[in-house]
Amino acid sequence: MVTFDEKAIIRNYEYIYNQRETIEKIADDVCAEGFDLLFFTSSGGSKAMMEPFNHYLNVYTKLPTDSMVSADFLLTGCNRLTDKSVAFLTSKSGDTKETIKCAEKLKEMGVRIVSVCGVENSKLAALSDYTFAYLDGRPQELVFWFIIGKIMYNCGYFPDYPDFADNLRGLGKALAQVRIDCDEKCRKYAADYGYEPYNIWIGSGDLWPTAYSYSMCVLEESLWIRTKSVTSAEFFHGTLELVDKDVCVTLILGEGVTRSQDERVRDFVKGLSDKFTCFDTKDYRLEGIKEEYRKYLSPIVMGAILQRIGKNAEVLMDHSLEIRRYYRKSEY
């Protein structure tokens, strides 16, 4: 396997679990502190990253949430924040311009602001009433799931939550085993697939996140391969005209509430397309981790796969993934 380290996998995923106490206590103060709306925004990839948890609290919970691009907001702001908001913001470099002209007017507005950065003492954490520092540490849903799901937990919404976050120590491990499991399907995808002129990504619930970033950040902004991605409900509404024999379909399904959708997808291009692809989380055994939790995982399992897309295509390609040509390169 290219670029694989199993050791560093483990270490990684580790360094944030073993601080499990210390992100819990963020969220067991803003619950102290109360709330109107929990309030996701940042940029790209990081907004991405955190959109499955809005639809964790929307589907299980009856608590307030809202998410808003951090360049939307700065121009349409969000009439339902309040000085009682916490809003949840995160930035691998702890300095994207919108995300950090974000921070600064949320604090002027006195929301209570929980930042998750990838390095310490950044720009944004200066922003912040609470935050975390990840590093190398992966995955930063992981870090979430500490935040939220202690919050759904002192909310009364996951009385499940301490057994699921103890379910999850082992999640290290079973993650790379997947990496090694998914690695020549996604090798051989990665040649078959990588030079097609059009493709379409397709995912639905907590998943639809995953196809979007994974489509823009990593196909398009890294590997420079033309992209649109479409989620499984509204790929009935036009863009399933674009669906022939010589078309590139991916198709990512998960386990969650919206995997119907998904299946819908799957019954249709089936047929259609000769260059269509499923990955599906369910072909992947995650070892100590209860079945009923799997559920809540789909977006962290999809991660790991994915990963291993874009580490072949970076070999078979000769393309690295840290290439920019314009992306923190110029003025725009």
Given for the second form:
There are 2 protein chains.
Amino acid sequence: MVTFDEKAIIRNYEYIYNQRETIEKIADDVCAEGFDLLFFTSSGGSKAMMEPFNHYLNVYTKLPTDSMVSADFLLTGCNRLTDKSVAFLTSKSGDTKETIKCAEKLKEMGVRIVSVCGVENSKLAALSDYTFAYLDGRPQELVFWFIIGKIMYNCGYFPDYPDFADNLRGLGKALAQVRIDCDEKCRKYAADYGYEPYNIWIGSGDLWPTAYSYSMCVLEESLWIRTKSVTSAEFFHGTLELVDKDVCVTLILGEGVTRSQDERVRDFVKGLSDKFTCFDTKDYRLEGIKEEYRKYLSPIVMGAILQRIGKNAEVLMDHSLEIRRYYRKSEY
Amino acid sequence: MVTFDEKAIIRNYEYIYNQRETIEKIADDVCAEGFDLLFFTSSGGSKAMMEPFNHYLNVYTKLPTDSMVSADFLLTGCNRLTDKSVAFLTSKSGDTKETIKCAEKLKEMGVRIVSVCGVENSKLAALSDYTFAYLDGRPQELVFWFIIGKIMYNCGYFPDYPDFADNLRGLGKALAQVRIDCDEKCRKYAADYGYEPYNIWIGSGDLWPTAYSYSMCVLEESLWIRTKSVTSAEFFHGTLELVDKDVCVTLILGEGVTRSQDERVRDFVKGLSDKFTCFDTKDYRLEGIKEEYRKYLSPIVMGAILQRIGKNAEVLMDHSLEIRRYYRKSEY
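For comparison with the form predicted alone, provide the form predicted in complex with another copy of the chain.
Everything in the complex follows now, all chains and molecules, and the chain you saw is the first one.
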């Protein structure tokens, strides 16, 4: 397996897991102060990474939740926000331009800010009421489970949260194994479709943000592969007409409440495209993880799977994932 | 000009305009009963057509507003909805499968339903508390201005609404003229780019739904042209890396609060792609419409402009906009 380091994967997982109590304390403080809205805002892949938590809050609780891209928020505002609201922002660099401006505006409005950054002492952290730096820790979603899951629990909506969080202790090892188990399929996928002229990516519910951001932030941004992403539901209202034997279609299936939408896409596309691939979290064992918690983990598991496409593609296509034409090379 | 009938355009506009009082009565009844949420839900292009009203309510009022694709709502619910909420649904056929199921679920929950349909006596109308059939009337957004604009006014947020609605009387004629004024540009666009292998479509704010649905429901569904649509804000977080001299990029600019995002895209792309087109509502006169109301009309004006691409493309490419591979031809 190319660029795979099982020990580093487990170590990076444990870096976050071992700070569980510190992170949960943020949730406790936020709950102690009360809130009238949990508001997720950031940019690009970072915003997409948080979006499933907006989804889970809507599906599994009555807590007020909303989300918006930071650049949009700067111009449109969000009319639900008040000085009793709490905003969640995340940025790997900690200095994403629109995200920082958004934090400044939120601070002015008196909205409390919880930030999760990839570096310490970032601009974003300096604007925050609560902050956590994950550094090499992965996956970032784990940080959000310790915050949002604990908020759900504190508010009476997720009584199993302590057991769920305990159960996550071994997930790092399981995710390393997922990478091993999917690698051959992902290597073949990268070899077969890396040079396709057009790639339709489809997902739903808590995996829609993954379909959206993997196609945009990895395939487009890092590998310059042309994509179209669409939700499983909306696929049937236009994009389906593009499907033909020769059109490359990729569907990601998870274990959340919208899985039936993905299955409908699978059943429709499978007889029509000769270049159709399904990546399904159900195909992968998560040793030690209780069956009833798998529905909360689709984005994390799918993230591990899809990472193996990129890692293989960069070697097979001789195209480093770090090359950019424009990002941080020109002003815009 | 191919397939252009100025008289029909004006007649179809007036069909809706002349029922202004009937439509506004829906708003008055909804307000008299009160509401705790205005909820927009439907499927595909119909949902996209309503989305700007969710945007305007957020930007210009403090009224609670939300939106969700019907198929998603069926599986995830919306935790803000109560039996005091009002839902808006629209469907040209009046029998879109997911939209009907959604209406049934809303009815069970005791949510009041306002529907806007393209035919009379539809399944959707039968499930509704209030309904309006626009038949050949266009644009459908006019119906929603008479409902949502009047609700804003009744709730104290849009004091100029009566003058705005009066001012719209002549918009049908102005929109016919927009079509005449843009036709040469749109014909050339269709001729130059109709066979491009990949088309990036970009828009923001109240025009994002237009970028999303025009590319999906016209270019993909009706003309089998491959697209990627992305918001002006999110373009800078991935898709920009695809841009090169040879990549076809189309930007739609409006006159709403997010215009600066579109201008940023324009300034970035113009030196990089030789196949870059901007369609800008500002380039078109709207005779008789007051300057201060243009910001509410970007989707309607852009709809008139883009319609001329499709009308020209279907002739130039000898591909009727009515042909489908799958829609209503197979079960899915």
